[in-house]
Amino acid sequence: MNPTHPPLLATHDVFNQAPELVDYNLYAHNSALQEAVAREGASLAKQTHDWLLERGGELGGRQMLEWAAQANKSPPTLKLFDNGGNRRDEVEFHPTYHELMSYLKRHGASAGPWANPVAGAHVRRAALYLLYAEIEDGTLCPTTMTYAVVPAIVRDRPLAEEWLPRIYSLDYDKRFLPAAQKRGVTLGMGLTEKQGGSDVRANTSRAELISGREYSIVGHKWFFSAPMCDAFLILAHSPGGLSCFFLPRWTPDGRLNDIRIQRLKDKMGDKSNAGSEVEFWGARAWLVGEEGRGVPTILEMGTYCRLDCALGTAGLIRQATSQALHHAHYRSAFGKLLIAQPLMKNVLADLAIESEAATALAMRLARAFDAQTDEAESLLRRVLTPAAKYWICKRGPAVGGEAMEVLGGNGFIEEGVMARIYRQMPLNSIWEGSGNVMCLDVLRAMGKRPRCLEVLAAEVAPALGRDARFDTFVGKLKNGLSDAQHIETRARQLTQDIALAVQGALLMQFAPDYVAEAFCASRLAESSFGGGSFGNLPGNSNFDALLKRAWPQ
């Protein structure tokens, strides 16, 4: 042997590193998931049940894994001008964008529920955004504008005559090219502006009459997310006050419509997708229902991609538990592995709960939106949506945080995607209203509509009995919710305790026992953090049960 060159040393080897979480389905793994769909699925359900294990499979593929990363390693660029010194405010996006969008559009989750309207249909649609969040995020901003559009536009005769046939249309079609020589569309929505953010009637944007329903478009929109999408709906002020339009990339004579795409924003997530800042000068659009009534006209849209927010919050909270499981099932620390560390398992498991409670919680959610007929469930929807919105947002990025805290170093670099994860998290609770937004819309639909209250001491109604603490805890939310004195400063406390006392209801009925247990004596009990940090569950919760429905092996 040559002493000039050693023999490889132990240290060269790698070992004690959990293999890549790939090739393997999304939906099979997710017990609190397809018991969710069992439950809210209506007649669907056995159907859907079949139709997600082929997506799961597909989601948990080594190629969407990979096409996820290249997108968001490769964000979007910004055309301004052609060759010939033209205006040409394009976006270009790497191919796999493209892919990722096709796939999306190809299964309904752009308009599915509404090109098929039977029973369950939203909670098909649901259940397959929430597994593909677990996946890549940035495709689903316009995928979730394009659903929520609907019912805006569907009063509208001319409007939807025109465009609900591209709109449901099951073809991605990527060519910048008019909406009338397209095999499918996508749509946006602008609202924000930079001196108005959420009070959108500080905005300064101007509509100025052309002919019958044609206004000229003059102002900005400092969000305008998406911007290849074909159409929009914006608000602006017209002579009746603020207003809705929906504004066309092209005007019907195959011009580009007069929107400028002035930067693309660099975002802290979300890379994939393009947001940008826009002005139009003397853009064409077309008023949306009555001048001055663009508030509640463009709220609808709003509503429905609140929901989305909560599902795709719920689908990331269990994509970094499901990391932070499979990584504890292989790393091995002090003699034994993670996963068999008595304080490692609390982490774990309370991990498992949270994500089991988002997942019912926007589940029953989605079930709500399909109920369109329903006085109650219409109820339920009005002031269940914005605090599910605001508290499965909310828990978002600490469950990243703590999930990263498992893998440890691994978690943080960008070679895996804990550190997208985590990028992405805090933005559903900014897009569509952020957390105070939310909280008090809470009050406003219980101020204005007071069988809220009603409906909702009915959804919780059929747990009560089954355990102290729950029932404690749903006395002091009524008192809480009639106690008018200071009751806008108490809102976010307010909007959490909805959401928990319904995620609570829910697992009292539908989920083991020892879910139930663990979730009411660290959330719900007097001694809890009413959902603080994570890993303090009583000792003598089910760790074993609770991890093994969170990770079967």
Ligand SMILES: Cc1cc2nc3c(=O)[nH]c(=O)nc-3n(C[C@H](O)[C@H](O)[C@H](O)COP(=O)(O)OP(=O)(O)OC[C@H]3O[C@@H](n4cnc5c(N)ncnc54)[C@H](O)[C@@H]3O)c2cc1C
Second form
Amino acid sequence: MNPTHPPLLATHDVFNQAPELVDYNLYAHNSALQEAVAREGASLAKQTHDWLLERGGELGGRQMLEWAAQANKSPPTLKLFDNGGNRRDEVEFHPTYHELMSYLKRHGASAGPWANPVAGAHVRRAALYLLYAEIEDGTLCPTTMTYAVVPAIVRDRPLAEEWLPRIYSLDYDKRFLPAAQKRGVTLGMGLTEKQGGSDVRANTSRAELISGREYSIVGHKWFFSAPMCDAFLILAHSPGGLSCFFLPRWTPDGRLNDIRIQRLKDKMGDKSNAGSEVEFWGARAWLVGEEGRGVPTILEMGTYCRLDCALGTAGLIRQATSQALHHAHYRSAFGKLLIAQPLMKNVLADLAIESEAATALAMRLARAFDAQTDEAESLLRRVLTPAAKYWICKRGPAVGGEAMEVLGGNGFIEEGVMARIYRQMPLNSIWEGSGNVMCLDVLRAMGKRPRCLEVLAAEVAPALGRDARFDTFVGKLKNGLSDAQHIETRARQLTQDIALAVQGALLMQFAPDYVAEAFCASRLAESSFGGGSFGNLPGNSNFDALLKRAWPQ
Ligand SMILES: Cc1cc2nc3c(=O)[nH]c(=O)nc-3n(C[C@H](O)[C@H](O)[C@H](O)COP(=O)(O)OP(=O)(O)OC[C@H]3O[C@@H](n4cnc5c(N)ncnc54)[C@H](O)[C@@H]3O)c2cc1C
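Compare with the form predicted alone: the form predicted in complex with the ligand:
What follows is the whole complex; the chain from before opens it.
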């Protein structure tokens, strides 16, 4: 035995590793979100604040973290047949998935603002959604879809009478039974087919009239998330054109509807959620809205989903930033904590600004969903939804990659949450209308309703005259929008600039001066990259204040 060799059981002491970021209140330590809630949902602010504080504590607790990790480590599996060879087409989930779904339903994430439509209800839900997205995202898919179908269903009286009480219910009922026997339901949507997703007019699924509003659907969907939902809105061609149909999992006579799950998607992220490919073998469905007007009917649902994409990514960006800040507070390199290294401060402060800007924009957008009957807000909602969805979700993967790098090698390892966050990030950018489609939608909105431009101008006007960089940026944006030449080719630049202008206006009016100053210098000034790579804030930025404001504990 070598006497200089250390005893076998004490090979080394562990030091200079950051503890896990857990048992903290996600809301209490998120000043940007608290301020946005007070600003955008003012009439409910006090009550909402206390409620969100409770949710923030729960969501930052170990229990939630463990459920989220487990639900993603144990993805759903498909049970096509029972022992007797009968088709079941049933997806089985880990119990933690059901716990998470119960949590969301219990707190009104899937229908709260519809069931209790008080002023500020969408903002309140938006804040919960953003906080929850920090912890788990797969369960948000059916939650969002359930929230988003309501405006379409409300207009169909028989459907509304039968389904809304269970949609509004705070009970999550995981049982695979006809909806009439369940305490609560979730809903999904099916547009995308093999030959076309963005271009839904390329759909080939067919609907044949049985009687009244009842149809038989033959066809398929190439992406069909959350197939264990109790019903779906889908698109199919009927004799009168592309129409929207309500497709329940079970028919009213208690039979399993002819929806055949072909297989589950093997996705790069969003692991806890079941994504599937399905075929409809004469499945029973009911026309929703006017025949031939399926696209506008289902697109309204898409608008709510897009709001959630922006909110969800704002939550993911916040969690990625929190993880990075937390790590840098504990990890030393070259004799100093990372948080004290000038270049790392710049990267972290830049991430913090992105997070605050994403939160401010997503929450402002949420207010436009509260003001359902206000004309200006509805025009703003029309144009800002695709713009915010585009820009916030486009920034997500960049933030995920940069925050992961702050954690060094640990960021790349599955044990923490960074790898999951990173894999989730691109999804919000792809589904519910991918990047280009969002930018073209912004142009479409402004082309059809020129008043959108006025409403946007009014939104940024209160911040004009405070900072020359902002004024110049807005002036150029106005010129760019009024110049029709090559406008489609320039749609990304214009959409990005709309989002940046609104973010700038919000931060200049409502955030501390040092946040607004750093945002203008790094995102709006001529010399900036317009929010390109991170860590490019000017050397005289107030780094300490920026980092303190974003610090998650
Ligand atoms: C995990 C996951 C779950 C999903 N769940 C569902 C679901 O439940 N229900 C559902 O219906 N769909 C679902 N989708 C599908 C998703 O909505 C589509 O993938 C998305 O809308 C893009 O459609 P596509 O895949 O057919 O791509 P395409 O439509 O072929 O688009 C490919 C690319 O071309 C771009 N593009 C399209 N048109 C233009 C144009 N005119 N000019 C410039 N660029 C253009 C798009 O922006 C995109 O980047 C899901 C997708 C994923 C990844």
